[in-house]
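Listed next as structure tokens is one chain, alone, in the form predicted alone.
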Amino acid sequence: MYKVLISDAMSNVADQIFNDKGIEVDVITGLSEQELINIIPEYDGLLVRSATTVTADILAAATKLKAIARAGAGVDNIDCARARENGVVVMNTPGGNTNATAEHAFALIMAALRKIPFADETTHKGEWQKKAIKGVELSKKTLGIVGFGNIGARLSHLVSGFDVNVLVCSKSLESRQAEFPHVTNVSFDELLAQSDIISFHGKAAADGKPLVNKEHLAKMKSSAIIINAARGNMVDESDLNDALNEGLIAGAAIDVFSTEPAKENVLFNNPKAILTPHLGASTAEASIVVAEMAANQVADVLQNNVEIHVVN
């Protein structure tokens, strides 16, 4: 009989489709490295979602290892090549979360644009601040994304009853540009220096450097704002710090960090930045979804010799 370990906290949907489908599975979450590295080599296949780091060792010590899922569509906390040198197959669940992540970003930018947070915290204070908290319309702004997969395109999507003008940059466009009529492809430097919003939805780069430091963020409007629920490593945080600072933009509100879980940061505390805890997919709807979509890769993979989703 096949072995499963689930070592992300998820939708019991998962472990439930393994029993199913007559493969035995351990829901065991937390583990340490060391821990992890202890008890795989009982495994067949593995899920995960982003808590689990699959390191190099990790991998070295799964003797019988053949897939792993990841839950959502990010697989920067997997190391593909190894995996893929090793014989383990690594897939992801594009799709899953898409509604569920570009929602979330919306919701960013109407908390950035209308003070929502502070209006929130000072209200329960008592406080009464509403002559001092000024907001900002989505209306008749230009938004410029990052990237154009899923996300990217639900949230394109998500404000166009806001008659907002919507500026992208993504090499992989110009093909798809057709179903997509009302963005427009425009090079980054353009993006940056049109934009009143500007929300990160593409891949980090393959060498780990942000996408996006001082210098860019000069470039921009001092009226505008940053949304990354895409990567940790798309902005250079220190530099976004400093720019928020110096008044070089408006705010940020930034669901994803260079170090997760983010026990400290540099953008902690600074009054003009929005900060959430990697909740882009976190709705009751995608877990269930991403869970599924995992479960039954790994099983296809097990049981058929079928792979979905393939990521190396």
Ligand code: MLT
Second form
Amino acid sequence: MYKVLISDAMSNVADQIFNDKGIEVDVITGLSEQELINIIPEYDGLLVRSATTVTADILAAATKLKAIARAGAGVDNIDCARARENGVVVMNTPGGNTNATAEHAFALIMAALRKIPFADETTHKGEWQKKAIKGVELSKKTLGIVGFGNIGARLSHLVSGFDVNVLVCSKSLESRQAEFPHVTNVSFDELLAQSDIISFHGKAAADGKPLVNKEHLAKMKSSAIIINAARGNMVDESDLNDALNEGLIAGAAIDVFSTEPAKENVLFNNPKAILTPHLGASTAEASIVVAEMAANQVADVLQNNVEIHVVN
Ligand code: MLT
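Since the structure above is the form predicted alone, I would like to see how the form predicted together with the named molecule looks, so please show that one next.
The complete assembly is shown below, putting the previous chain first.
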């Protein structure tokens, strides 16, 4: 009988799928690297979200392991190259949390433009800050989307009722432009200079180097806001903090951090930064879909030799 480990919290729809398919499943979360190394030799499959880091040492101990599924999109917590060398297929669940993440980015845009967190905090305290809080409308603004994959494309559709001018900087758009008549492809510098809001939805660079630093922030409008619901190291946090303090840009709403869970961060307590704890995919709907996809994909590899959404 095949045996699968679920090492991060996820919808119990995943364990139900394994039970139904006659695959033994253990759900053990919060394991240290050493604890995982000790037990991984028992398992044929592994399901993770982002809390488990699948290191080369864990993979070296995983003598039976055939498949790892990431319930989510990003696989930066898995040593994919090492897994491939060891004959372990790594899969993600593309599309499973696309809408959830695009909607969170949209919520962050509106929260920043209308200063909702400050309004909420001060109203709870009995301060009536009505005169101090003047928002900005999304309507007729220019939204720059960096990374035009599933999530960026979904965001471009979500804002379509707001007469927003959508700019993207995408090498692959040329062949897909017919599908996206509502977006304009421009250079990265044009996107930086023309956008009122810039929202990040790409992958972080493999070398971990931020895509955006002080030099880029200086090219933006002083009224612009940055939204990052992709990966923390896409925008240099220290440069972003300086840019907010020096008035190079007006605000930021950030869901992802260079180190997560973020216990300390240079952006903490900056009043121009709205921060959320990597909630992009955290919806009732998406958590079920990604768990379901991940479990079915691992079961398919083990029982039917079928591999989909392979990333390594
Ligand atoms: C993802 O990569 O799918 C997202 O960042 C969501 C998550 O891991 O929570």
